[in-house]
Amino acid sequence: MVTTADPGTGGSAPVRVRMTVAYNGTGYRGFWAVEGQRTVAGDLVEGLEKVLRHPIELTCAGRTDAGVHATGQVVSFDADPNRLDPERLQASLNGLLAPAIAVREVGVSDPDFDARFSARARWYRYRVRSAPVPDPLRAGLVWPVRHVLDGRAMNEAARQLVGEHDFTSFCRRPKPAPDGTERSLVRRVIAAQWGAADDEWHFEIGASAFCHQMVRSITGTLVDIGRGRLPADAVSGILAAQDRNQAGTIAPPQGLVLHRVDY
């Protein structure tokens, strides 16, 4: 969460808001608050205090990494019902917040409701564009590579990631538990799938939830066994080393895009 304050409803009892936001990674420091950088979290509240005057405590379905964009991020706060007007709120922050930052839908929840763990599942989509002279109007919105992708194999490779497994051969290590206990890198995938379009591959991947460069990891690996680096088969003998030096490539954060999240 983002800040810590009562929403100061006057005796009114807060409802709990939904929203659906999406927005350009490029630029920000990544969605969640840090001290002394521009991230999405922090404009977002930013905006949010300014329009509903009164401190806001933000709960997002995806932390996403520095770079990386999103078209269906789900952000869940409380507000004051006495200054809360969803349309309005919705114009003001769109007209705030653009235009790296858009606010697609608003409502009241649940009580309950909670962008993070009410959430049963994330999908991610990730674009490659496959060839040999850059595009510069999709700079920073695609992951430029030069070689024929052989999507067979890259679809081999992606159908090995579904089911529970380990993966900490594609993630970055999170910090111990504050009893000193590992923290599980055990996650389901639910689909993993590459298709087409002109000139470009994306990847779409959903699962119940992801560690840090989990999917950049599983992209760049999978670029790298469509390039011819590594064969098809790969996947499952990484998935088993259970060794971050095993996985390939880690793909960049501005082909990346939270694109769903399902409640």
Given for the second form:
2 protein chains.
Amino acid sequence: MVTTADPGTGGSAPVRVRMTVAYNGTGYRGFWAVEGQRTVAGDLVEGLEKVLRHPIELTCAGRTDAGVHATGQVVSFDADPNRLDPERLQASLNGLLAPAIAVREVGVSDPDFDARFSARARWYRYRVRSAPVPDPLRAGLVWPVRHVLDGRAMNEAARQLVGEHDFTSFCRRPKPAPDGTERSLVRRVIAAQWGAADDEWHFEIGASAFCHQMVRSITGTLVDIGRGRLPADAVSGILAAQDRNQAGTIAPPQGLVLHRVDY
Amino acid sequence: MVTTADPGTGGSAPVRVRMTVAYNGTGYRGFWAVEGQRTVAGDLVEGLEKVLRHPIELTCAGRTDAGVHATGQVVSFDADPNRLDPERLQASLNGLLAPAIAVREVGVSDPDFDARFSARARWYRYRVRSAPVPDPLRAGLVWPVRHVLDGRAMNEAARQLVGEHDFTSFCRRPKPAPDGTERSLVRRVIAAQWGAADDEWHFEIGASAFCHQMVRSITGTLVDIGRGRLPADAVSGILAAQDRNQAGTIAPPQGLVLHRVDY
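Output the structure of the form predicted together with another copy of the chain; the preceding block shows the form predicted alone.
Now the full complex is given, and it begins with the chain already shown.
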């Protein structure tokens, strides 16, 4: 068996491991490795290598930005079966990585499982709190806005996102593919809906995949609609324009949580 | 009119101001000034002096410990009426002190009002989450415990606290009064009750006043009871012993919130 990550097991074939991870993104420069910065992936790999004592090559379902949280991020990697005890690995990692990171589940998966490419859908939730004075106990966890929001208008707008669309207007322009071709920003949104929860608005969106800043750009635009800055029917036009400048506000990272990945 | 704090108003009699303040205690060494440390009072006074441009002497209802939060802390101070516009003061402070501190209300009060000595009761809430894996999004906001807790036993124990008791067993030994006499640790607990809220246990306790570490010491002891380490009827005996060593665990600061002060 050939794998891209060779855990150097010196004989035993490596096994593919799947982990579900929660983290508070406040102190991190995002999920993915940025040279010399504190990242979730950096802490996870350091912890895994300390416990398993071999190099780890990590794959993740969603590369969350700096300040973005997760309750259901999924990662996969190869491990030496002689050094892997899933229950002990979970306990050791939770000891090493608390309180910012918590490993919720560890298990051996199908050898073909890939946290990124096997994922059928990602689900994000965004928390907005509309109140005259922000709540310090929710600092770093919600987007505090002063305006009263019109939930019906936001939901009318959200419905226009469902289905397969080119999300160029809601995405940061990606680098071209290695062969020089432009990357497609066509994505399929499965569901997009606002709900009220106590004194907060929660936006829930699921899609086959998301391009960079897509959830925050969509959320900010819908909040612009909720506060009356844009009409409720603006979304269809913004999508059709395929122009980044047509979208509204980009919501700040701290209200966003990757909460589930479907395989 | 003579006041201990002379705001140097050069003529106009100062007015007494009452503010309700929320804060996230995570980054602070507590409410009250510790030389050279970051405190809530330090940040508040710095903000007030910047806006009002005269020295401020602050009084507070509850001197919360490092890491303890508040949604309803009350403070009072004297201000130059010529420089005081309550609404603008609130907006300016919220601009200066966000996101860790938020001023919820500002108003001119009776000149005799004193945030500490006028208070009739303080109400605290303590959040405990019992789960196998802690939630990083609640890090710094709840006490994560692994044990399943027996709510009925904790409430049976809590009822033994209600009424007037000597809380020596649940308090850090105070320094003697300036005249050398021992300070009384008799306090009147108005109500003490556990409730379930989603996947958390919330302990609510109100008293005339609290001595140092009293809520955390009581909460920790009740959690010891909830997990079966101590019997439910232990509280009466611990109170009667008037001995600090009889109490159980001291709950960590981060689950605690000062949420209301009655006047």
